[in-house]
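Take a look at this single chain, the form predicted on its own, given in structure tokens.
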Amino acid sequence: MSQVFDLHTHSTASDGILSPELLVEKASHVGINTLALTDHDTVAGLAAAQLAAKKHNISLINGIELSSQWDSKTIHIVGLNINVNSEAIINATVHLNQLREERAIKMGEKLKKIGIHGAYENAKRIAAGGTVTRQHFSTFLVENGHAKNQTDVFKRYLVNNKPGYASVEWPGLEETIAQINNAGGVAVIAHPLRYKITATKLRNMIKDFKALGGKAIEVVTGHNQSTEIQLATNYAKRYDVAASVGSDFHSGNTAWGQLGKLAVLPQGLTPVWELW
């Protein structure tokens, strides 16, 4: 049997919709036989997604995607095949997990400035438990008739500029590839073509992230488009790195980041898995 790959996705103990068990199932339905579980900043769920990996008969890696910034820059690094119980992973979730709760009540008293009342509550009510993110904040303001879908949230109230948007300054990346090199993981840059930075910066960027000890790129993501994937894997030859493949997922209810419709990682590239 084939391998077949999702190695960034998401759960409940983040933004996503499925719970670690249903996450793992439906991956399993779909045909994946190797998952990665990437909440933003936390470990939570991976203890019941490794149980529920071991019922459905697929691999379970352990991940995490960590925020992290470059050049003032909000930049997505997926830790994979980390050690969940290492000191540096478990510091990094504790730190960047108070930095989102301060960013979370700034966001609650930005948008109760302009009316919306109880923003903050309601997101950590729909976190659950879970790492708050701008998620949560976009399905109350949906849920509550702020805006009609998620992409009209995030333009009209969550991004730079907007009433709804607070400010971060979230690790460098030299701090978060390290916290991840020491817990014995592969660190990845996510969906390197989806920030909004000129081709120049980003090449600057990937050699950056390498020489400060990053291992990998997603070549495939949920996105899925040739020309991308095309991009990414020159990428990742210029700068030899390995190239991952990952969908994203969170909910399925958009076009993109779906489980178990990635696209084959192109040939000649070093697969990130062989690394591990």
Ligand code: AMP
Given for the second form:
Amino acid sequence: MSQVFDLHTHSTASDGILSPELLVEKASHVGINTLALTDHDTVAGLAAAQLAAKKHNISLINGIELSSQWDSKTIHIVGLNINVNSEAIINATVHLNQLREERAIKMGEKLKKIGIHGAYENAKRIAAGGTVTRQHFSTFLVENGHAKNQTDVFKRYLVNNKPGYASVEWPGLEETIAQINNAGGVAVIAHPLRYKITATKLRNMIKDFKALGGKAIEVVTGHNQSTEIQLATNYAKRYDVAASVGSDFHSGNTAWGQLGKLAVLPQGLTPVWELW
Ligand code: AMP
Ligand code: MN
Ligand code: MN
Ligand code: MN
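Output block for the form predicted in complex with the named molecule, input the form predicted on its own:
In what comes next, the whole complex appears, and the chain from above leads the way.
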């Protein structure tokens, strides 16, 4: 049987809509046989996902999506096949969730200043014990009629220079890659074409990433077009990094169609799963 991979997904342990169990079940139903759960800055969903994966007879790769920064820009680094009990991962998740908590409090205060009360408390309620993200603030703002949808709410409130945005000093790329490597994992640049940086900067980022011990970039993602796949393929070849495949699935409503429905990895690349 052919292997169908999806190595970037979210559950309710961060800002996904499905519990780890339901995510695994759905993944199995759409024909994925190797799934990575990569919640933002947490491994809390992995134990439940592993149990569900056994039940559904699919392979579950322990993953995480770490918030990081390069050249003062927030970037996301996926760690695949990590040891969840390693000191490196425990330290990383504790630190990152502390930063998230501080930022969430600031976001709540900023929104209060423009007359929106209870945003922090509600974001925490919606996160329900999982990593609190801007996604949870956006859900609250939409529910309360402050914006008509997610895209609108981010644009108007939750990005740089908007009233609900608070910046955060994420750990630098070097630290993030070291944490993943120390946890025995493979570091992957998530959605490389989604950062709002020039092509030159992106190339520099990939070069730095590789020099610091990073191993792969996502070549096929849930949102990209064939021209973007081609572009990412060229980067992977040029900088000699492996290639990953991941939908970045979050939601049953909007991106649901994307789970497992990914383009095939172009020829001539080293698939990231050959690294473990
Ligand atoms: P955070 O890591 O807390 O800054 O939140 C980032 C998350 O918010 C991403 O992983 C997405 O799930 C979501 N997000 C970011 N930007 C947008 C956007 N423009 N529209 C919808 N969701 C977004
Ligand atoms: Mn997210
Ligand atoms: Mn991301
Ligand atoms: Mn993601």
